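Listed next as C-alpha cells is one chain, alone, in the form predicted alone.
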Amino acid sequence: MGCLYAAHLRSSECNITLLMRKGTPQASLPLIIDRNGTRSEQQLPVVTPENQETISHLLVTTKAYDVHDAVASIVHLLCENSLIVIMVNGMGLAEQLSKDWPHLNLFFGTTTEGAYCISPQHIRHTGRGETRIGRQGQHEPPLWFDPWSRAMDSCLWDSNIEAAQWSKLAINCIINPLTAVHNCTNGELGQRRELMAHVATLCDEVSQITRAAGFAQIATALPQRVAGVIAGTARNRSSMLQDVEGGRRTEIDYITGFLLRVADQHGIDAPHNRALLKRIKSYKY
C-alpha cells in the first residue's frame, strides 16, 4: 500500500522518498504499478535511515506489528513539527505510539484500495477504493491533506476517524481469521453452508462488543457490511490468509486481539472469536 500512495503522490507532484531498511544500497528504485491492463514507471529517490535528514511527513504502512520498530528505528530524525500517518490493519497502535512518544504528531487512515506486490516495488491495482485519513476529533484537515485529496479518486478527512478504524476493524475480525482456518477465499464465505454459520455466529459476538465500545451504528449495520465485502471481494485470498500460508507472523493480535481486550473492558466473553485467536496464534512462523 505504501507503494501504492507513493505513485499517486508523485503523479500529483509531491516530492516523494521512499524509506528502506537500514543498508539498501540504491539511490533510486523503479516503482512499478499495474492497473487496469496498463503500467506505469517512476523512478523514486530512496533513503535509509542512517542518511536521511529530518522527516517532515512520514507515511507508514507496514505490518501493524512491525510499526513500534519502524518508528523507533527513525524516531531521532522526528521533530514536533513531523506529521506522521499511520495506514495499517488494526487498531491499538495509538495508544502505545503516543505512551512511548507523545511529541509525535500523529493521524490516521483506513482504506478500501486493493492491491498487492508481484515483487519488491512492483504493484498490482486490483480495485479502486475508499481512504479516510483523519484525527478524532479535528474538524478541518490541514493544509498537508490537499495533495492527497487531489491524488487519490476517493480521499476524505474523516474527524471521527476512530470509528471508520472500528468498522474495518469489525470486518476484518470476521473475514480474515475465518478464511486463515479455512483455507478459503472470502466469496466461500458466503457460499459454504457450514462457514456461513460461522459467520453468522461470529457477526452476533462482533456487534455486541462494537456496540458496547460506543459504535451502535456499526453494530447494527455490521451483518450487511460483512456479507457485502465478501460479495465484493469474493475472489481475494486475506492478507491473513496468505500470511499463514507464507509461515508468517500474522496481525491477529492488533484484530481479534484488540477486539477481545476490549470486549474484556466490558466483560463480554466472546468464546468463539477466543477460539480463532487461540487457532491462529497456534500456527507457527
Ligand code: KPL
The other form holds:
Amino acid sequence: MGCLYAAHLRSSECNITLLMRKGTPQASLPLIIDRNGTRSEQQLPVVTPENQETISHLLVTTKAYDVHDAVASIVHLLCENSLIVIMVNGMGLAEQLSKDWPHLNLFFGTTTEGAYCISPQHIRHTGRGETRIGRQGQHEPPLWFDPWSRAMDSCLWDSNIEAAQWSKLAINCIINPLTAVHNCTNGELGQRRELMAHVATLCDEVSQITRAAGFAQIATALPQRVAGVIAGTARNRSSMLQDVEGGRRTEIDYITGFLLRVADQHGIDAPHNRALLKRIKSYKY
Ligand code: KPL
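If the one shown is the form predicted alone, what is the structure of the form predicted together with the ligand?
In what comes next, the whole complex appears, and the chain from above leads the way.
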C-alpha cells in the first residue's frame, strides 16, 4: 500500500522518498505499478533512518505490530511541525504511540484500494477503492491534504475517522480469523453452511461490542456490510490467512485483540471472538 501511495503522490508532484529499514543499500529504486494491463515505472529516492534528514510528512503502512518500532527508528528525525499518517489494519495504535510519544502529530487513514506485491517494488493495483484520512473531530482538512486528495481517485478527509476505522475493524474481526482458521477464501464464508453460522455468531458479538463502543449505526449495518464484503472479495485470501500460510505473525492483537479490550471495558463476554484469538495466537511463526 505504501508503494501504491508513493507512486500516486509522486505523480501528483509531491516530493516522495521511500524510507526503508536500517541497512538497505540502494540510493534509489524503480517502483512499478501494473493496472489493467498498463505499466508505469518511476525511480524514487530511498533513504534509511541512519541517513535521512528531518521528516516533514510520514505515511506509515507497515504491519500494525511494526508501527511502534518503525516510529521509534525515526522519532529523532521529526520536528515540531512533522506529521504522521498511520494507515494500517486494526486499531489501538493511537494509544500505544501516545503513551511513549505524547506530542506526535498523528492522523489516521483507512483504505479499500486493492493491491498486492508481485515482487518488492512491483505492485499490481487490482481494484480502485476509497481512502479516508483524518483526525477525530478536525472538520477542515489541513493544507497538506490537498495533493493527497488529488493523487488518488477517491481520497476523502474524514473528521470521524474512528468510525471509519471501526467499520473496517468490525469486518476484519469476522472475515480474517475465520478464513485463517478454516483455510478458505472470503467467498466460502458465504457458501458453506457451517461457516455461515460462524459468521452470524461472530456478527452478533461484534455488533454488541460495536454498539457499546458508541457506533450504533455500524452495529446495525454490520451483517449486511459483512455479506457485501464477502461477496465483493469472494476470491480473496484474507491478509490474515496469507500471514498464517506464510508462517508470519498475524495482526490479530490489533484486530480481535483490540475488540476484546473494548469488550472488557464494557463487561461483554464475546466467547467466540476470544476462542478465535486464542486459536490464531497458538500458531507458531
Ligand atoms: O481487509 C481485508 C483483509 O484481508 O485484510 C478483507 C476486507 C477481509 C479482504 O480480504
